[in-house]
Amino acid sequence: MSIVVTGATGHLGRFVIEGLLEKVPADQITAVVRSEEKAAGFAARGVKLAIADYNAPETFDGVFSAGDKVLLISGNEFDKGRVGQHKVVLDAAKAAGVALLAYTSAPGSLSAALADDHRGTEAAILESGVTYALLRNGWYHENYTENLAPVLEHGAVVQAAGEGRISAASRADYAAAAVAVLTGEGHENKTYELGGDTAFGFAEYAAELSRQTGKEIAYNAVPGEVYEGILTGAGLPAPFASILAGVDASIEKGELVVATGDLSRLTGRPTTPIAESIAAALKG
């Protein structure tokens, strides 16, 4: 028995991967990987390798066995079909008998677009009868403190989410609830709404980015289309930059406050605080 992890090398994966070498053996953890190169340093701890790419359905015969517990973790190349991407992984665990797949979703309350795919794969999932686990995760820190040199260089915050509130958390929580459900027991068909302890809304966030860095840093709200162009205009492909925009209207309507303390409880302490992923956003 393998737990196997899709995406390995990815923001979330090397989370997971990690979480997972403290908790098993390497020899029972594969990392499915589309760059050897990239997990090399994964190989070379003892972790196994297996180079498979969603988008060629070939690359995962063999992948699973019979009995693994599986981490499905969302595609990222949201104009190549994601669900199909998905359904491939999919497909690939029910024919080898896994014993659950577990696949990272979005919250179930979030109608922004970014939440068709994983809605569709969702239904995907129940329809295959296979065992599984929804991790619903919530927003993460880093989708905001990893991009810091443009809102330092401007003083500004500029979204497009209103008075909205988030329970984000760390892409570190995420993987630890996900590694406490591979490695765990009584996760059999269960969803769990994932989020942060402390919902703050980007006004707080341009505080503490005030107060961390001494910089006057201000909370711009803009209309949804306003920062869509803001987007376009930094280089990002306009149909992405619909979907971030899409994310703030959600954001506004308190859609990305998640409330269920699932995420503390599984992984058994505290979500981080956004002061915290701020301060190492700096330190970086």
Ligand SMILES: NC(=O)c1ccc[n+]([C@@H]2O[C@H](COP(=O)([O-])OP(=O)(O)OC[C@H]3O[C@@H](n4cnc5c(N)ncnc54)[C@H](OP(=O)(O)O)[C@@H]3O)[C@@H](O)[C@H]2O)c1
Second form
Amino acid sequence: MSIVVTGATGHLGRFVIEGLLEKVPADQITAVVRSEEKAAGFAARGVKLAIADYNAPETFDGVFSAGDKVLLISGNEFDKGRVGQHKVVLDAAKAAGVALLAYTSAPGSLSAALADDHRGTEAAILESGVTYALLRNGWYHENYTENLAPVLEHGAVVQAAGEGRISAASRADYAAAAVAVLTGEGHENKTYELGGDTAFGFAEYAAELSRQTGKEIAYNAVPGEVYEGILTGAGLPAPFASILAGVDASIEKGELVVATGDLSRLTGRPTTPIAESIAAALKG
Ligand SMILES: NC(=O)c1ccc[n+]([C@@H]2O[C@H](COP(=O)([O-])OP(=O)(O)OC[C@H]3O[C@@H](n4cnc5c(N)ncnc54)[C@H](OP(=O)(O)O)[C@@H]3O)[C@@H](O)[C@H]2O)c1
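Hand over the structure of the form predicted together with this ligand; the form predicted on its own is what we had up.
After this comes the whole thing, all chains and molecules, with the earlier chain placed first.
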């Protein structure tokens, strides 16, 4: 019986493995990865590795065992049919008789196209009858704080989200919630709406950036089409730019405000303030 984490070499997955190592012996943790090389650090610490790819169902043969607790971290290959990819993991987990399949989803309130794959995956999980936990992760701070270069260069946070607010939190917060679910009791067939304790708007975000950098940084709220044009101009493929503009439209409507308190309740601590994530990003 193991705790098995897919996408373990991703940003979120690495935090999850670190969190698990603080709570359970390394030999009870399996990291499912595509690249053994990328996961060498885990293996060196005694974490078991399984090499598998969401695009190749046969690679999941034997990865899961009866009684395992599995975290399926959603993939990032938007052009490859993520629902089908996630079903590969779901089918293998169900066939093995796992005790729990936790899935990193998106807030139930998010109507943007980005959430379609998550809705599809959730439906497949519910239909399968497997014991699940839905971790409906809100937005990461890092979606913004890892992209500060153009903001600092132009002195502007450019988004198409109007005065919309967002309950973002750090990746480490969401990872800690996943660790709590994987190592705790009573999470069977639960759905958690996860978000930061304090919602903020982009004007506040820009003001905090100004405060910490000592530079004048303003929020420039632009229409969705303008934002899409800026993103494609910066080299983003048009379909992805459209998806991101859709997310901003959802933010303007308040769809990324998550006020359940589920995240801090699961982790047992307040979520990371955006000011802290900005400070970490500026430090580099
Ligand atoms: N809530 C948010 O704000 C937010 C923002 C961005 C993304 N997300 C979602 O949350 C997930 C985790 O976030 P993250 O920051 O950790 O993303 P990430 O760093 O891009 O990690 C994605 C992980 O998925 C793995 N993966 C992708 N395609 C795969 C495949 N075909 N087979 C096996 N593994 C595959 C990657 O493997 P490799 O390590 O081998 O590349 C990587 O470990 C993302 O994939 C995305 O679905 C959420």
